[in-house]
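Only one chain is included here, represented as structure tokens and corresponding to the form predicted on its own.
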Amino acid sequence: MTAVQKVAIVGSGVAGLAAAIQLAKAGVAVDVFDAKPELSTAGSGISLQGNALRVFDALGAWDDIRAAGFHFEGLNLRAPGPGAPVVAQLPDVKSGGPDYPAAMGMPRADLARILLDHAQRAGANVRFGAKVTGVDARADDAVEVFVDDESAGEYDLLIGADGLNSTVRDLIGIQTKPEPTGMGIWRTFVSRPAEVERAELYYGGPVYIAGYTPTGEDSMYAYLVEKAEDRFGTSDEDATRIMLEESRAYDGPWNSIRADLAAGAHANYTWFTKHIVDAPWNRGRVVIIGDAAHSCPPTIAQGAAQGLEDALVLTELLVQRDAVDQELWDEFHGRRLPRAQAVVEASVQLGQWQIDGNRDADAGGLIFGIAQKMAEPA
């Protein structure tokens, strides 16, 4: 007997679809609502650490995801300037354990499609173009969900996995919201030169960080992290020009990246944010997870992993217990909040050291310490 028989999930990102897969596999009736008209295929690539891969295996999706991405071990640090010499080759901690690669990259669109396919095959009903506009959680044992201002029915639980600007978070009165960290990032999706076999970072030069991650045999995504600027009205043509100009201090594989940008590769811009909602993440029978509950700069590539872990821990408790009670919520928050908070604080600290120009900071030690924490299952 599961603690729930009918669950609504808002959001079709990694956290929402992971929760849908696990609940549907356990025989729970699952409705996923997403305001977007179709599955989002925007964005470039995504970096995934071993603890995220461990969750994909628990979902039953690891074989498909492994085939669609590019897995690798370690991290190269290069210097800006002529030749872009490799100045350090750092090993990665296998945060998912010995059975998984230390890290991998893949196109975001492929990850989204794979998780959606697994959710639907497990039996989840996914509705796009369905905006959740209200919740009534006054009952102790149910929550009524309103979609496009009409009742979609009562559920045993509503999971808000609807991202940074979460509607569910607002509807249940949680005031904590993402705040800018002072950094912005340009991203582009390009071809992978044969020499790029692992993630590489360049520190120094005109931006805080220049880097790229392989995402497939013929693809990778590249990025430049700069001081946050108001770039949001920038045309596609100007976005490409800015990324070209800011990357000229970086040699090596950046020459290939610039060639792709010049040939029409799209550049997009976002700001880094930070926030973490204090416990509880639930208000009665409504709970938020993933980016709705916490966000951080991608300085240690743990954002998606933390959302996946939220979903895995929550659904494990819902499937193994026979009641949604305070004991369940206490265990959920006890397992998730300290871990997510450690990731947020470390990710923000790494970015702040860059902003402050702190050359004495032990960035490697901080990254290694968090990786060691993530090696322990959530």
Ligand SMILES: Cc1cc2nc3c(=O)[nH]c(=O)nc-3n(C[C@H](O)[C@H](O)[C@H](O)COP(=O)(O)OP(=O)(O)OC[C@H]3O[C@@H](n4cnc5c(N)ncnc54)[C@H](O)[C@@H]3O)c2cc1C
Given for the second form:
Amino acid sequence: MTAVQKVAIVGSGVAGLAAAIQLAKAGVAVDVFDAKPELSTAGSGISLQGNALRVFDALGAWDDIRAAGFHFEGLNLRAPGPGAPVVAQLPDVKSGGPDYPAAMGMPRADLARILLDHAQRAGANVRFGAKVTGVDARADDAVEVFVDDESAGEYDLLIGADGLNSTVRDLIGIQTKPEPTGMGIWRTFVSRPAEVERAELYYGGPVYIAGYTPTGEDSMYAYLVEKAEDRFGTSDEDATRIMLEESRAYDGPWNSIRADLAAGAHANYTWFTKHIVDAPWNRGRVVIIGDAAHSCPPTIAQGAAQGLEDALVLTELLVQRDAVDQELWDEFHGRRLPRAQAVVEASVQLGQWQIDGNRDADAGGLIFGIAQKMAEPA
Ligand SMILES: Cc1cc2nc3c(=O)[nH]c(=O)nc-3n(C[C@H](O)[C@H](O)[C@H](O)COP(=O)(O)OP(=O)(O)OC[C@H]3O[C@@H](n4cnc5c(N)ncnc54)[C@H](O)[C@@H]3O)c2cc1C
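Please show me the structure of the same protein in the form predicted in complex with the named molecule, now that we have looked at it in the form predicted on its own.
Let us now look at the entire complex, which starts with that chain.
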């Protein structure tokens, strides 16, 4: 018998849907609540490292994910200026093991659609337009969940996978919150020139990093990482203009990106954040996972991967054990916290070296060390 029979999950991002799939497959009754009116179809692309791909396989979603994205090995470093010369070709560590590519890129909307489809087919009940506003966790063996201020019933467990500004985190009294790291990012979703076959980064020039990652035969996402500024009210027109102007120092495939921007490709802006909630991530029968528990700049593209691993480890324990007890929580935190913390610290450090202009730092060594760690099972 599983440790839980009826679970509420707040949030239909990667962490929430991964947890929903695993629990529903094990015969647990799962309700997922998401405040959004519907699944996001907007958004840019995402890079998924081998350890994330390994989780998709455990969910049973790997074949669909593989077909919807663009997998590649290695990373090219290019220089600003004429011809955008490739100055280094770095090998990747296969952090998911030899059975998976080192990394792949895919449109975020496709990832969301595939995970939702798997969750629903496994039997999870997913409700959009359902904002979780309260929890009553006073009972030892149950938690009452409130959606739009009305009781949605009692559950054996509530999983708060409700992202950076988690309501569940607030409701259970955890004070830790995301903080800006000092970097902001412009992103756009554009067509892929044939010469782009892997992720490429340009260091130097007017921004900290200019880069792009292929997400499909015809698509890729491109980004400029710069000093954080208050750019949140920028109009669509100005957003596109800023990306066009700030990318002029970058030649090569950036010419094609600029042509797409000039033709109307949308640009969006956000800040990088950092936080890690110290153990425990649960208060009684309410637990937070994914960005609710930790966030970091995407300097090693591990944010979603860590949320997926949180979901996988938590659900493995809930399915294999027969009680929600301290032993379960100790094992969960022992397996998740040091790993997520190492990712957050390394990701923040890499960003800080850029901000400080530290060119002597061993960025390659730090990235390689983290990738080796991620290659171990979660
Ligand atoms: C610029 C940028 C680039 C990134 N690039 C990468 C990358 O390349 N690779 C990578 O691995 N990671 C990347 N990340 C990190 C990654 O996007 C996140 O770690 C991941 O998407 C978080 O997933 P999640 O499921 O925890 O939360 P989310 O995806 O944020 O989902 C939370 C959900 O909860 C819902 N919700 C919130 N409050 C409530 C409520 N009260 N009631 C009901 N629903 C609620 C929201 O509507 C949302 O759907 C990047 C992050 C940023 C900022």
